[in-house]
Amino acid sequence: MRGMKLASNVMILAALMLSNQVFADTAPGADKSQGDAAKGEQIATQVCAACHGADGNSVMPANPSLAGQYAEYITKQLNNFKSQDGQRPERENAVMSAMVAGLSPDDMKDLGAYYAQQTPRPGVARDKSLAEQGERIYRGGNLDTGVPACAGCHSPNGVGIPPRYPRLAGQHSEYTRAQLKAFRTEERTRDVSNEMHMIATRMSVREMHAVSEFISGLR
């Protein structure tokens, strides 16, 4: 009985994600200009390179690699870090809030355009056994606990589904793991459907580590 209920929950969550993706793909304004990559490069060199690398390939495990990420997703995250009209930002991070304070909406679009054009460097999973456990969850989820397969939204090869679901392939395992924990505790922005919070609360710490390790070597 418990298994049937959890299976039903997984199906409902999967359906919710699919409906959200359809909405995201057809939402008005989804095809707006993505900005000027040349201008974005100038900003990236002056503001972002120290933490994220000159070409968006971060060498610091705590800082995400941005190369090859969807322009819309990067622009949205930059906006989320910025305080609007004196209000608390949707994503709270002292360093990032300081970095985006002087950026205009066009600057954020330009940065998104620049990073989207950069070539991501392939990562390597350091713990093969842990990565194998993560692959099972990434591709098949966990029916017993109602965790859906990550591949359903982020695609089997981790390239994501624009504009809503970001690229994950090759991302530092430390960063991915930290974001999963932040989703669980609601430190990261919750979207309307609350997808990632629901998923993260059903994952064990071990599963978060495993999935993050697998993603770091995904190509």
The other form holds:
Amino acid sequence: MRGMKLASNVMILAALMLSNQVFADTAPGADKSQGDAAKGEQIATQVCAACHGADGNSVMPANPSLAGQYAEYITKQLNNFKSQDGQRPERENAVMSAMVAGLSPDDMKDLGAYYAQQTPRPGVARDKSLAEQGERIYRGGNLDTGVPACAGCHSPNGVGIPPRYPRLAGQHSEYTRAQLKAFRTEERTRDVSNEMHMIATRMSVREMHAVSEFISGLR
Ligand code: HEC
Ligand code: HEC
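The form predicted on its own done, now the form predicted together with heme C (HEC):
Entire complex below, previous chain first.
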């Protein structure tokens, strides 16, 4: 019984992935309302560089690197940090909520365009044996608990699949781990399909740690 339920959960996730794939393929291309990278650069160097690095390669493990991330994803996250009509924001973080308070919708697009053009600096996993355990989850998931392979949505080399599935490759392990936890506790949720919440609730702390270590060296 338990096995069947898990198997059907895996199938639901597989179906979600497929439908999203189709959506990504048929989504209109780069034509509509692109941000202005030069304007984005001005804001980025004046306001964001202290924490995310001038070129979007952050050196502090709690602050995510943004270089090479998809513009659509960055713009979406900036919106998610913003509280609408005094409601709880979709993504809760005191620092970033303060940062986005003064940004207009165009600023958010410009910032997305700027970071998407920056070159991500490759990372190296520090704990090789932990990273090996993480690689198994990244590529194969965990059939026993219904965790799907991360590679299915974030791509085998971690570059993601625009516009919905973010790049993960080379990201700080500490940051990735914190996000998996936030997806589980719903500090970060109410995403269209809630995929990451469903996945994170099935992962052990050990698995989160391992997969984050692997991702930090993925290229
Ligand atoms: C004081 C440090 C600080 C500053 C300044 C700052 N950030 Fe952040 N930023 C963070 C932290 C910490 C996080 C992780 C938040 C979390 O855990 O959810 C973050 C997360 C983000 C994310 C989400 C990345 C992802 O992969 O999902 C984006 C996008 C972002 N910041 C953009 C910006 C932009 C644009 C600016 C300038 C307008 C900025 N940040 C200024 C600290 C900072
Ligand atoms: C069914 C598709 C799917 C699968 C499988 C999947 N993800 Fe995701 N993931 C998403 C989506 C969609 C987002 C973007 C959520 C948002 O817009 O806030 C995301 C976001 C993330 C983020 C946040 C990135 C950032 O920069 O803040 C992390 C970390 C992450 N996923 C890790 C994983 C890991 C680890 C696995 C495997 C255990 C995995 N994902 C499997 C769909 C998926």
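By rigid core we mean the largest C-alpha set that fits within 1.5 Å across both forms. Numbering follows the first chain given and starts at 1. A quick note: this is a predicted structure, and the numbers were derived from the prediction, not measured.
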query = 2 Å or more on the CA of Arg88 between the two forms, with the rigid core superposed, yes or no?
reply = yes
